[in-house]
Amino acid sequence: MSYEIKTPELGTVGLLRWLWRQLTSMRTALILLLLLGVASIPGSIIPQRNQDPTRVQQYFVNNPTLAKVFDKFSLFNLYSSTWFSAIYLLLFISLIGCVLPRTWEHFKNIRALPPQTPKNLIRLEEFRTFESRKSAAEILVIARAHFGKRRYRIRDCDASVAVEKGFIRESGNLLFHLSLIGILIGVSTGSLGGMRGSAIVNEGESFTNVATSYDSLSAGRFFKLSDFPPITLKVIKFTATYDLLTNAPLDYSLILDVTESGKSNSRRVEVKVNKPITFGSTRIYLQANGFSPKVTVRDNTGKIVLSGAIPFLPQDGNLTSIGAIKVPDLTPTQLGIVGSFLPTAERDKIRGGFSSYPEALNPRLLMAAWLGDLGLDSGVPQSVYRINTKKMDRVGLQSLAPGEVWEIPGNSNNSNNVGSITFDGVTQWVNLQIVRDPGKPFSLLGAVFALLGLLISLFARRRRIWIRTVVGENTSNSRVIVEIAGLSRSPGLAQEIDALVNVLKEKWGDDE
């Protein structure tokens, strides 16, 4: 006579139940923990829209199929992409599911006794046995006593002694999951109420902090420029020390002129590179600094067309920069113009023009002059630094100290020269970094808790010892019968139990 088995269907409660069990284990959280890990690669190789369009529209020219497959799978917004969103998400809920029950179960067992003394203590690892002189109370009291003095949690069973120790190593790996998790809060509040933007400063300009002051500006999706208190920023003065022997930046002084909105006078303040100012959860850093040309360029009639101070960027430790100035209002074509700046000009035969010193002792600014279409009706977005000469033809070079005036010559459909550009001298800039992290006190806290319940979870010894005593009915003068054993998961159980045997032989004389 044949059954048939027939296997219960797991219904909708059921597999929503298996699912969340598979979801909450470790084994998934260390997964997830992993290809986060994996998924943050591409970031740090690929351009990221919110931190470098130029390059990310650099990146199409130059490789229009491969950034198509890139941006068909967000890898140029990486970090705000739905499928890298999911796994950080789901790392979140693992880490919950799988932690938070263990940490409740954990906080209800905290006060808990050891367990009872097992049956067959010979059975446990580094079991020792020998006989006593004294009684079984005796045996056990200095048991307790030796335990006692070790922070042992000590429980009395019939004629037996169990005790543990080491009941904080759970709590430090619960701790330290915590903290993951408050991590993982920080991180997420920062990124979604956060923001980060620098601008580019000249000495004597000012800059307040709306949306078209920032050179670039980087926001999460909950932030909003009202959160950060409306300010006015004046740089007054930005002072560079150099050691003379090495050229080695010393020291950096930034001072400001602070406006805050409702206050009609400003406070001076000293910005240096570790110490910013400090408004709320956000703050100003001085991140970079260089120099800015002041040039005037007037068209063949005379008429000034551009002028002021043009940021260039610093190539090397002596502030030898690079800049473009596009004067796009120049007629009949438009001009552009390459430049180098060089704050303490030399020259070699190997070299060729460079920069000897950090400091403006004898500026020169090199030049070469492009006339044709600067590309900026295009709708593509450019480099304020740099020009795309494909459309241009160049007409000269030049090399100019501060006062002096260069004609610029025309190109092959204009003989005569197009205007001209006068150096009036150079100034200093300085990059103003705008941070605003409300979840870096959580992050902050979260990594100091995580080393703390690492260090914790690695260093604690957990580890149970069991003592009994049996009165001998077949030994010499009814000695008393003492067994002793332990359970442990690290080194040093072995030395624990001959200790206490050595305590309990040397206090009642049994050693003999």
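Quick caveat: nothing in here was measured; it's all calculated off a predicted structure. C-alpha atoms forming the largest set that superposes within 1.5 Å between two forms make up the rigid core. Numbering follows the first chain given and starts at 1. First, how it differs from the form predicted in complex with its partner chain.
- Superposed on the core, the two forms barely differ at residue 348: its CA moves less than 2 Å between these two forms.
- A displacement of less than 2 angstroms separates the C-alpha positions of residue 314 between these two forms, with the rigid core held in common.
- With the core superposed, residue 82 shows a C-alpha displacement of at least 2 Å between these two forms.
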The other form holds:
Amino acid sequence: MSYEIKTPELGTVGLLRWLWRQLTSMRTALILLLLLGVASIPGSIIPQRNQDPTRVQQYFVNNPTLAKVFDKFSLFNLYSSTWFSAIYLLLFISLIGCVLPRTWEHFKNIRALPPQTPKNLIRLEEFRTFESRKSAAEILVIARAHFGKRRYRIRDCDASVAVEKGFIRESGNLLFHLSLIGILIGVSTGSLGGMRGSAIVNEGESFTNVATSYDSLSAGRFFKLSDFPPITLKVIKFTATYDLLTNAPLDYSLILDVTESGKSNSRRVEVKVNKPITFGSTRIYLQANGFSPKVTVRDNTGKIVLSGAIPFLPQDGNLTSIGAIKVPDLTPTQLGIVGSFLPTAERDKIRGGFSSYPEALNPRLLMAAWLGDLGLDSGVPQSVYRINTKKMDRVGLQSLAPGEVWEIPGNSNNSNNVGSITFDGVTQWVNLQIVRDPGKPFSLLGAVFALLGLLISLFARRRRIWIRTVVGENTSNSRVIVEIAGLSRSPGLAQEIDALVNVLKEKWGDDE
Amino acid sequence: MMSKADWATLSNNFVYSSMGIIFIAFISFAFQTAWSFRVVPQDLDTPNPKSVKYTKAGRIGIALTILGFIFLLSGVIARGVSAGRVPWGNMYEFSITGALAFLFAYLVTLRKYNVQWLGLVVTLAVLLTLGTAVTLLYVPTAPLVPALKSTWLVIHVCAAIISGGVFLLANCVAAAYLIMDRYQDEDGNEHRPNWAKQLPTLAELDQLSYRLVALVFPLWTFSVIAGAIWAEAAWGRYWGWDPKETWAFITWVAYAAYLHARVTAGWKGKRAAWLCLFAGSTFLFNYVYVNIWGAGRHTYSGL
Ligand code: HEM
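Can you give me the structure for the form predicted in complex with its partner chain, which would complement the form predicted alone we have just seen?
First the chain shown before, then all remaining chains and molecules of the complex.
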């Protein structure tokens, strides 16, 4: 136990007060800011669940032990983890505790005058002295006028004048820090009251914003579906254009028909990659696109058991896509088709079948048919693009061009055909991302004012200058001795004082 | 009428010529430095064969640097014409524009400060950047991918590239400070070797790197804000901790710490110079690592 520190007498209140003072010091705020920077590094190296869930899964497969340790420290969801949030919440508490009292202090000082002229000007920066023929009063009048024109604050002292400039520097500094708090308000409003969802929609189909239509939906604690009025979006046409030489995409354009709640007629809009459509604080983005092969599956009696366009997931720049066609309603066993779709199919010895261009110029659907249990009732969520073939047997492979039919063979128990699949053609799908962020305007205003505050606090110059007149005892002709000096943290003080000296000397004809 | 391919070839010729010119500038600066081993500042005032050679080499270096700048500028413009857009679509283009911004920052600083001696470092850095660009990063001109088709490309990338150029210059100055610092004894007296006598004093170097950083820090802030506004329009969120965003934030924090350390904590000299170098390296890391090996959405770099 230490005897010097009187902790017991400090008591809880005292301790809390001490902690608060520590927390709200500039130093702590800076350390927390640095800590936040350092803490954000792992997230740029370790894959993040919200950005790239498949890479996270891959990590678990490749480095199971390390992945478990990472997961324990929330390193796969670093930016929403408790410890990361703790740092920035502390930072903002610290910031508020530091900035609000300073702002109040600054506000009270709005009319404050510069401090009295110090006794000893020689010790200050840029000390100048010279003798003048004019009277002390005249000198002070001209100095006051000179600085008045330059918008200094002026205080008349005994036989001297004190002037000050650069109050706005602290104003800018405070504005900057207060704006950071504005950004925090924006971010938290957005994450508590906002939502983010996405839905894959085929050409010709519609999306309505009820909870069941989203493929994924995450919402803040205070978001209610009623915050986003009903709306129906019909995908009319999606057009992708590509560069003929490099196959790189040039332009994506999505035409939608929008029907808002309570209106019977729809309006037509175009969505592009950098041009979402906006409804209040909700925006709808064109996020991704791909092909949906259209298929019809019939059982061995010829009855249609499945028909429609099935979104496939693109794997490369030429939109080679993979997908799964799941047919649970076939008797006696379920059917699963693992498919690859090639928009412009070509063949060579090394790669086998591949796609050579991202448009559907020569579409081909390659399929492997599996019979058995699709495992849909197991309760484990499944990807719509993949089939769990653990309890299934592969019965055949086939490649179809549009219009072609494949009679799917049976398995060893039953060698009759189980049915057929027709490749009817192809359409496209788009992934719509629906985002509501009510905090955006606060963040934007915060950012703009932070920048403004930063500019002011970096470039406004703060300085104090004092001018004193001394009626010399040992000077002839009762000349007046003028003393000038200043204080400044910014450059330019010398020039400012030289300018004053010139004015005083010129106007009054004092040469030396 | 010149075709797109003609413009692209023209651009390449300009870029290669500027490399040639800057290489000769580099040689001149190297000669100047070599001669400076034998010239002391007093010699400069009295014309003698040594000091004349010394001054001439420096002048030639600067003149060639300016010429190289003009050629590089033409190269960048021709590249833009050949692609029919701003020349900021892939890493080759970012690199040549970045080198241009860096040269520009140097030439502007040269008007106000005595930084001719930095020419050796600057031309070397430009040669390295351009050399990497034309050998490893070169891609033929191609149109922009849809994600980059936006006015924000012009605003955000332009601000980022200029900030990068000035940060790099500030790093050169800070590095020079650290080298010169080794010739200072405990009492603050400098005992520089001859070749270093022409260089500004430690205090001047210290001030200069601070000024450069303070000058572009707001521009860098603006570039990040513009990126966020663009991200909101392109990806549906203004901040998502994508690797490039994360490193932009880290760079921002590092430079903010540098400015605070100087202004509030009164750091100067060595410690400040090291901090400046550190902050600059986070920027470089963002450019090199995140573009090439990083995942995330800033993956238009065309590699
Ligand atoms: C919050 C959002 C964003 C941040 C913080 C951000 C950050 C940065 C940074 C730090 C750079 C500087 C150069 C470097 O060191 O690599 C940069 C460059 C660039 N950014 Fe962003 N960015 C954002 C959004 C965007 C968006 C939405 C796009 C386009 C879709 C974009 C496209 C580019 C391009 C083309 C460059 C120049 C090349 C490069 O250096 O990679 N940025 N961005």
